[in-house]
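Let's start with one chain on its own, the form predicted alone, as structure tokens.
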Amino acid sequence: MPMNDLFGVVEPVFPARQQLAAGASLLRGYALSHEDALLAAVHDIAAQAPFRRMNTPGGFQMSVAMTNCGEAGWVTDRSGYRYDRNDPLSDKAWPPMPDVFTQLASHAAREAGFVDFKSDACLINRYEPGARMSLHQDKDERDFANPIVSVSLGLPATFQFGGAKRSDPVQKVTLRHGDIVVWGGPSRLYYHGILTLKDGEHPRTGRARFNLTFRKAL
């Protein structure tokens, strides 16, 4: 009998890898062995290129704060959604991608069945309670042959993973500290998002969730 059964508390048990759709995998706890290096890198990047809440082309301010590292960074403003080699706040190149980022993204992609993936851009999202990300597609990259690798750190969040059309049914999956979702191939352009983040306190990140999203943008 599991120890927690003795006290009347049964924790859910998740397989190490779950298939969400064709080409889409959830790797439970895959990033945990690198959490110290990942969080240190996030703070170092943010010291060089601070988190900011960008505006959409329609003029709305996003609830999620963002920054980037790598050869290009994803940005949005009145001009539209795009990748830019320079941080628009400083007009300097985005911070270089740390080795721990590059290696983890490549290894996770390989684990999910995508070999030879090398990210050149990492969008870092910082969610605080009340922040959310509506259903959207990642389609600002030059081609869609490479997968998306998404790493969760900090507070748990409810990930929505739909289909090729916005109206398709949506799965709701809880993402926890250290989980990685990889999607590509037939699911590369599937709609996805994050429901409103609930309040809480995480021992490593406080009242926040960080999401590292690796792409091959250029």
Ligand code: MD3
Second form
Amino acid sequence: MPMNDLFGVVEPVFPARQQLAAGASLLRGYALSHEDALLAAVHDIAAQAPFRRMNTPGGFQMSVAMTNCGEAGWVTDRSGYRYDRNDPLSDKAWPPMPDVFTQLASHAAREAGFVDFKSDACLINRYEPGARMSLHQDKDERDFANPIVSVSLGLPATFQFGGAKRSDPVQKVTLRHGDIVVWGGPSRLYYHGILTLKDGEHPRTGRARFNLTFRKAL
Ligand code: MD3
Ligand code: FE
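Having looked at the form predicted alone, could you now put up the form predicted in complex with the named molecule?
Once more the chain from above appears, this time first in line as the rest of the complex follows.
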């Protein structure tokens, strides 16, 4: 059923499940029933491993603040992008992956046709108004046969994805509180990014968007 909002943007809200690209399934609202547990866990993780804006190898500070949980966490600094078993801020292991994370990621992956997905790393991104993530590929993981499961919480964002080449045409889709996307198959290596987050206030997260990406990194 198409919904026509105040600004005349027509976007399908149903069906709840949509194929965005080859191997990419959007599960609208799939995380909603777990919002309390997910947000409590993000808060808990951030108390142990605070959100921080990392530096790229090129010397720019990212506008998105990040932390991690699980056996390994994604980090970047002047020496490059990689997964590290320890948080460089503390030199201690990242907080363990909460059960609600592991199970939600595995259930969503199964829903999208990936029967045995076991994530060992969860990158948590925090966007405040003005933050963005430019077009990139995720290729720091060992085995691209594993999908990536992404969970959006809080303020909506415009997600942009193209194809296997940076120059491929891009599509845009709004990711909202509770949406999950499973990226596997050919789409696993597609270029993607998030446009500058617009200001707003979300009842559950305030002026912020969180995105959890579940990966099998090691
Ligand atoms: C398509 N995060 O952390 S989630 C990232 O909303 C990242 O914070 C964005 O891109 C965010 O690397 C986008 C959707 C997403 C995540 C991983 C993907 C799309 C993907 C990996 C491959 C292809
Ligand atoms: Fe990415």
